[in-house]
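Just the one chain here, laid out as structure tokens, in the form predicted on its own.
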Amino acid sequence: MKRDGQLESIWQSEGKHYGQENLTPDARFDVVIAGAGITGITCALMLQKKGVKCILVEASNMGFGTSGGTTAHLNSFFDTPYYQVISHFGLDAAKLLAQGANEAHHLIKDHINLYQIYCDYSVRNGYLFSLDTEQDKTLQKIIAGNQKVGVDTFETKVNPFGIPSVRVVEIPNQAQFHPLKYLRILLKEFINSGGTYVENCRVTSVEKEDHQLVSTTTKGNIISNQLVYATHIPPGRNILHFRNAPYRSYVMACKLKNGSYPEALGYDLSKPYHYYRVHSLDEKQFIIAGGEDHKTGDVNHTSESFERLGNYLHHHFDIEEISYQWSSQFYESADGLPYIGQLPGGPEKVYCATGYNGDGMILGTLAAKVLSDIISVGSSKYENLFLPSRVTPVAESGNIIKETANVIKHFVVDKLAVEKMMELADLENDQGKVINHKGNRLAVYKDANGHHHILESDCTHLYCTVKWNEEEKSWDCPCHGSRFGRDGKVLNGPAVTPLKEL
């Protein structure tokens, strides 16, 4: 199956195409759901089972985005630790978040049992460990926060990953699974329940007409009462693009010489942190490790991120072979919690779910629960906690200033500092660069046969200059995370139109 990058993830061998080829002209549904990742598929199935007539549309194929690149940890704790949530939102909000994590995990388990899904689901203990005294101060805060919200956290003397640590804590009853094996069956159940699924169909805009929504797609219009953007970040132009920052994370799946694969989930507290799990595929075991996160488009050579991750793993593990490596994108919200609910500034009954940080499997499932409840019964107990229009100045002001400054840097500085290269011959085969050629900024890719492919370098979302991602072979926008293929086609929103070919 395809995903939004050149590199193959360990999950990609599992994937089938179920979608229809075409839409019925001016098709009518109760709800349109855009995006066939964990949020969209779960939400579509839950609504369809409640008798809500749904159509699920996907711009490419199931799991094309982050759901096909995740490391698929199922945690009761989050990238934003509970002590921070308590500080910024209060203890009751933090307890509600913990309750949501538990409910989402149970929903996944219920689906696995109900639909008899063989998706390599396994319960694992999670281990957080500090590597120095500064990290240990943070870890002690995490312990205290977890205990306040009822997440069992115990100190232990053993780090199952063998990494020397100042302190190690165990958090029982975490889990892992194969995300695409899980989603494939949910999607099949959605279709068997009467749902409509269309692949290679991108929603480009939605307008309200005569008390109904008209969604414009690349395959025609769809008329509905409500719409859900389960697209990781809503497309088009919206205030949420300024309250979420796109990041890329790097992952390697490795074979070990000693054959010692800990049946555990692991996390250090480095910045950016590293995370670990083990998975069996075709009767072969792999340790899957990730880290080296950075703002999308903020590094010139993404190969260096893989190199740093590889060096780190070779230092701590007896690596025989790096069998897979890939990167994936996530959005970090301004205040640490996701935005789930009515899309700010959009037509009434247009919903979104974004800002999951690195917790997409649990928060994506929880988002599906929240949105299906809002649509089917009119409310959700989590609605106010995740309200997209919320303003939390204390929690988010520093992040908004930091990320807005970063956007301005790329919007202005990148346009002034593009490489002054007048000859296309300076490009090597299978290489891309933004160049200044005869007064025009161009995104130029030279393919393996030496042919040049030339595109406008301005992102079609808000016109920031794209940057070449040498590992995933894509043009990435450092401002709001839009990504384009070598041919300029949209890989990730919020952009909905391709880079112009010249």
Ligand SMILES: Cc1cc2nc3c(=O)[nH]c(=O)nc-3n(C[C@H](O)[C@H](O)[C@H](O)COP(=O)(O)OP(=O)(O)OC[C@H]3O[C@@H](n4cnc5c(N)ncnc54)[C@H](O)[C@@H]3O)c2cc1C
Given for the second form:
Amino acid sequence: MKRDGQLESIWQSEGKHYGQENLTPDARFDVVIAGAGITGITCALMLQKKGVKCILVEASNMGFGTSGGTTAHLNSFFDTPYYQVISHFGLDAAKLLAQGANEAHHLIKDHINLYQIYCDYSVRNGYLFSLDTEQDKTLQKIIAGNQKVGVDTFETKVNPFGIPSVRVVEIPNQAQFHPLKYLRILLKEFINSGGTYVENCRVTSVEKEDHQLVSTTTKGNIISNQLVYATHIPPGRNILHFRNAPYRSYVMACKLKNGSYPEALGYDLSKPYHYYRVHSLDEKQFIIAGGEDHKTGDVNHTSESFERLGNYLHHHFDIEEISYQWSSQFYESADGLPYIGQLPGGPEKVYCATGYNGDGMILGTLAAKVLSDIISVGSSKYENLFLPSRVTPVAESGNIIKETANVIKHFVVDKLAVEKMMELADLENDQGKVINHKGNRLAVYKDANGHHHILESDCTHLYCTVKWNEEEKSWDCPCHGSRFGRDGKVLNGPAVTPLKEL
Ligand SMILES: Cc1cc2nc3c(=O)[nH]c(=O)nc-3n(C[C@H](O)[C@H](O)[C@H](O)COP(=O)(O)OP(=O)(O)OC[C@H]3O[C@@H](n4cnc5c(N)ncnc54)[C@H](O)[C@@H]3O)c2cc1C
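Can I have the other form now, the form predicted in complex with the ligand, not the form predicted on its own?
Then the entire complex follows, led off by the chain already shown.
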């Protein structure tokens, strides 16, 4: 199974190809769902089970996006801590968010029980720990916020990961699973319930015509009443691209020499934070640890992010072998809450779900519930909390200004900073570089055999200059996170058209 990067994640071998290759001409559906990650597959299944006729279309294969590159902790707390949600949105909103986390976790458990899914689901205690006094101030605020919304949080002496800590808190009843074992069965159930699933089919645009939606895809048009963009970030050009910043996060799955794998989930409070879990695959145990996040396209050498993560892990654990390493993308929303509901500025009845931060297993499941309720019964109790068109003071102040400045910096500086290259031969094999050649900026990749593959370096979304990602072997746009393969094909939206081959 393919993923949106060159490196293999620990989950990938469980991905399967399903579905039909072609669209049935003139077929009509109640709902088109674009994207077969946790959001799209869960939403499609829930709607189809309610008797809504659905088609799920995936640009590549199931799990191609972040659901195949996640670490799949199932938490009742979020990257945006409850104390911040209380401060920005009020206590009732924070309590509703906590209720949503609970509901989404139950929904996952119900699916596992109902469809008898063997996806290595296990309940674990979560441990948050502070490594210095600054982190400890944050941890104390987290404890207070959790208590206000009713998420049990207890101080404890022992950090099960053995990392020396100022303070450790235990949050019971968290969980973990194998994301693709879970999604594979949900997808099968969707197809068995009469749902249509088409792979290698990208939705490129949608328009309203005569009270119905016409979705243009790479395999023809689809007519429907409603459309859900479960694409992690909606494609095309939208205000939400200015309210969500794309980030890369780095993960390693390692074997330990001492064979002592804590049955727990762990998180320090570094900025960016590190996260840990343990997983058994083919009777071998691995500690899976992640972190070293940065804005997509913001670093010149992605290998250094792996190096830092590796050094950090060697410092704290007795590592025998790093068996897997990969990176993946997430979207940080401007005010800390996801955007789920009607797509702002889009035709009516076109929905989106984005801005999950590193919490999309739970928030993607919750989004599926919210959207399936809006579509099937007309409303959801979470609708206003996640309204994509909301304008919040916190979003408009710091974050949006910071992100817009970052986009402008990349738009201007990256275009001027492109190097002249005297000889294409100067480029190492299996590497890429944006160069200035006779006044044109070119994205040049030299393959293992020394052949050059030359693309236009302007991102097809909003024309920022793409950057080479030496680890995932991709061209990444630092402005809104679109990513392209060595051949220029779209790996991540919002771009919908490939980089032009020259
Ligand atoms: C390293 C890392 C670790 C993480 N760990 C956790 C964790 O422990 N717990 C947690 O809760 N969350 C975690 N997250 C976040 C979580 O994994 C994601 O939020 C979640 O997987 C997003 O799911 P999705 O279905 O919305 O998007 P995706 O899984 O990205 O799926 C979107 C799909 O849409 C397809 N697509 C895109 N555009 C189109 C189009 N135009 N037409 C058709 N198809 C299209 C893509 O090919 C893709 O398959 C992590 C994220 C990262 C980066």
